[in-house]
Amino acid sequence: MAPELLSLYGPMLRSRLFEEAVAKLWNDGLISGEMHLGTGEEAIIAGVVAQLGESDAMALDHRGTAALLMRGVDPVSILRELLGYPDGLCGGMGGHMHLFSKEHLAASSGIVGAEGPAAAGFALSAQYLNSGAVAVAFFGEGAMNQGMLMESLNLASTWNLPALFVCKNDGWAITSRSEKMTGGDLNERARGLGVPAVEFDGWDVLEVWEAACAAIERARSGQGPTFLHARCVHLEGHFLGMQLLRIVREPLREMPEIAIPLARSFLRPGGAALRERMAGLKEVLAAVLSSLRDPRRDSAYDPVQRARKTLLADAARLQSLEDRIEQEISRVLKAALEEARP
């Protein structure tokens, strides 16, 4: 029987303010480097974690907050992590793209398909000691690219592996369409494998508890593996920052960086043929007309904001949670902070 949706959404909304508040950190200047937010994915996580027991295993991205804090991770210590702060949550070491915690048997990786090859030994581990455990990988889609994702999908189906397989798929391979990069159906490689595919709208934070509850339901009861195959939008892109959504949100302030050095690069004289300057063009505008009718943009793939307008209709039970939620992460900013200071 499916949780109160109120349940579910108290962890989304968490991780969202969570990662809204890293976000601010990051264009302060706090946080150094790239960094990968998990904004759009909240159900995905949500949906499956809110199921998983204490035995059981996650093998994750380099978008692992969101799950890390599901989890029951210490939110400081995460934060105090991204900082960069030696009693962060990996010594200050792994930064936001390999946060690991042994006690909650969940380790993330910026390696692209690095999930696949540690789920299935979790699932291995939990099988070899009959404990009834079972792993989860969560990977983009671009990882079914790589071939240790694969051959970690056939060794689960081969060796009848507790695993589910969760692709988050946004659709983009950075800046480029993923139709574009992957050839074939990705459920199709997977039954290819002999692993039941089930693809879902990863916006609907029900249908994916659903989803997953089956596939737990089938690995805990030694059927093997399943392949979840769920469609989301990463809200700010690839990574924050990313160049083409500052244009849509701020078209004034980021188009002169881009159309001066390209006009003077058209009109220059020399260089490469005018046609070929035209194609160049064309693909640059192609770029941003394509982010203007980007999904990102609509609050409809939100599934923070579309579970949130489900529960409109207990408005006081909503106010006392979001309250709630927006208290503690006040105070989880500012105890990292705070520790901080000299």
Ligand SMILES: Cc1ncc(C[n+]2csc(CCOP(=O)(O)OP(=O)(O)O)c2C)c(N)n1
Contents of the next structure:
Amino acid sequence: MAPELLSLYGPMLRSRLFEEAVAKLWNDGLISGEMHLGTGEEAIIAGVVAQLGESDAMALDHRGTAALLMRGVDPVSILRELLGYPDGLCGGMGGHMHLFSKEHLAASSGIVGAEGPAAAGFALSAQYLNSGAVAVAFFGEGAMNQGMLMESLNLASTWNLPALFVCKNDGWAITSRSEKMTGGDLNERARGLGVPAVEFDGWDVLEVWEAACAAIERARSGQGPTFLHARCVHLEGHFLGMQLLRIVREPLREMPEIAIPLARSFLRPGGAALRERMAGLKEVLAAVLSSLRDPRRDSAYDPVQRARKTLLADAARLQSLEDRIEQEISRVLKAALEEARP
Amino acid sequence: MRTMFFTQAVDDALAQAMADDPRFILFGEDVPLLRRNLLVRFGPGRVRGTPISESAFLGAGVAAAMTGLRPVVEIYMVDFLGVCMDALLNHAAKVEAFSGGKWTAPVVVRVPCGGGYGDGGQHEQSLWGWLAHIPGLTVLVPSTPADAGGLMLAALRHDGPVVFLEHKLLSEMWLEFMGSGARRTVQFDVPAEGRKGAVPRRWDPVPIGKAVLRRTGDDVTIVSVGVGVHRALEAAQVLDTEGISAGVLDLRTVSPLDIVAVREAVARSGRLLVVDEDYEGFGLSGELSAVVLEAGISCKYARVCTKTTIPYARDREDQVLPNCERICAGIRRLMQ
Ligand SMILES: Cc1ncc(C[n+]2csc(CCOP(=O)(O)OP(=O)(O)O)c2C)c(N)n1
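Take the protein just shown as the form predicted on its own and give its structure as the form predicted together with the named molecule.
Every chain and every other molecule in the complex is listed next, the one we just looked at coming first.
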């Protein structure tokens, strides 16, 4: 039976506030490199991870923070890892795309599609050792075009592995619309390899929970892998500071730097005929325009806001939960920012 | 005099070649947006996006090169070549040998490499030694905008597979995309001479396999590529104040290696220090020592390379990657 919504809202909100704190630290220059947040996919992670137990394993992508938090990894140690401290989760060696927790059987990779083989291998261990455990792979829809992920679906199917392949489909792979880069239908692709596929709204945490529950039961009872296909919206685009979103959010500041060289190149002699050039220009504009019309502006696709709306019916309970989580996150932030501990 | 940023120079040379010859086409993930200036000039037929399917589109680039096209295939980072290495290792590099010299695959693989901006050990590797290990591959690592454009043009004209490595720390475009992302709160140790510099009005190819002496010096020869060249120049300046005269040889091409230039310089100075951002073991630094030894040149030798997986933490990353202090320390030891 599905749990109470409030018990799933808590981990989602916690993850959201944590990642908002991360975004601030990144903007302040305290976190280096790229930063891919999982804001917008919290319901997918919460609906699955809430049902995992001690010996279940997770193969994570470049947005692994939410899954680690919800799986019970110490938030201070994650944050200190992102800050590059020697006592961070991975001793400051991994950083946000390479987070590992052996204790929680959670391994991340920044290599798109690598979650497939990892989950297959974790599932093989579970199957062979007869532990009753399952393995979960979290990845984006763009990763579905990576050979090793497609091969892993087939491997899991032929070996009947206890695995969940969770595709978080936000429609974008960095600046590319995934539908333009993907032949056929992803559900049919999985089914064609003998893996049952279920598609659902990833912003509705109860829907995710139901789908994951059935898939986990299937896996634990030896019936093999499932492809869980969840639609979602990444509220911060591909990563923080993403140029497409900057253009949309601050057109006056961002446009000249892009538009001037673009116009110059468009007009330069030598090259294609005008019609071809126009087609090229249209492609660039289409990318900007589709960011403009992006569903991320609509709070209906925000899993945290969405659950909250329902929970407002019992405002007092909601308030006390939110207060508690807010206090926890500010404590975490404070502890994480303390000078390097021995 | 024209000046350009590093990646701007590469794109400019590419545009010149594309305007001259319709066989040049460009593809890779996000290429329509990343190379939007080329897209609006040459059209979507020649500047194409791909799915995240490197083994398919790199392999296809190799085969298209065998049948009349001159593809430039972009891979997001050299680290990700891991997923599609077969296309280079077993195909692009072998066609010429297998066909008895009758068939080649003139494909250019354009790929960012290198660290110094805190992205971690799966995203900041150099790997040119790993690539140069394979007979049949040409591996280019420019260190200035002028060389970047000129070597790109040479790569495009070369009758075989070329891996063109673009160091992210020198690339205004990649550094903004991966490193800063529009925030003004982070700083990187970017070599000014590598980031922006004078370029010719019209591009001519910079010869493949020809090193260039960036600085003359009698006591020791520093040999390097990419960002390492700039770190070496910085160190040479410091050492100058201590009365040590260090020359800096920029290989520009890792494979084929300019053996003559290396031997000449080292024979004269009697000391060789290799600065290599790539891994220390089984790579360029060892190769250079072999090249010198094989010629019977006796010299003192040391190397400053990357020995371990690159740490994510910025302070430790700066220690692991070759830096000015480590180079100076290495040379002072050689001088003892
Ligand atoms: C093998 C490989 N190729 C390319 C990349 C660069 N890259 C990082 S994330 C990404 C897009 C992934 O899209 P998707 O799988 O839909 O996940 P999302 O980022 O949208 O969550 C790409 C192309 C990579 N990290 N690894």
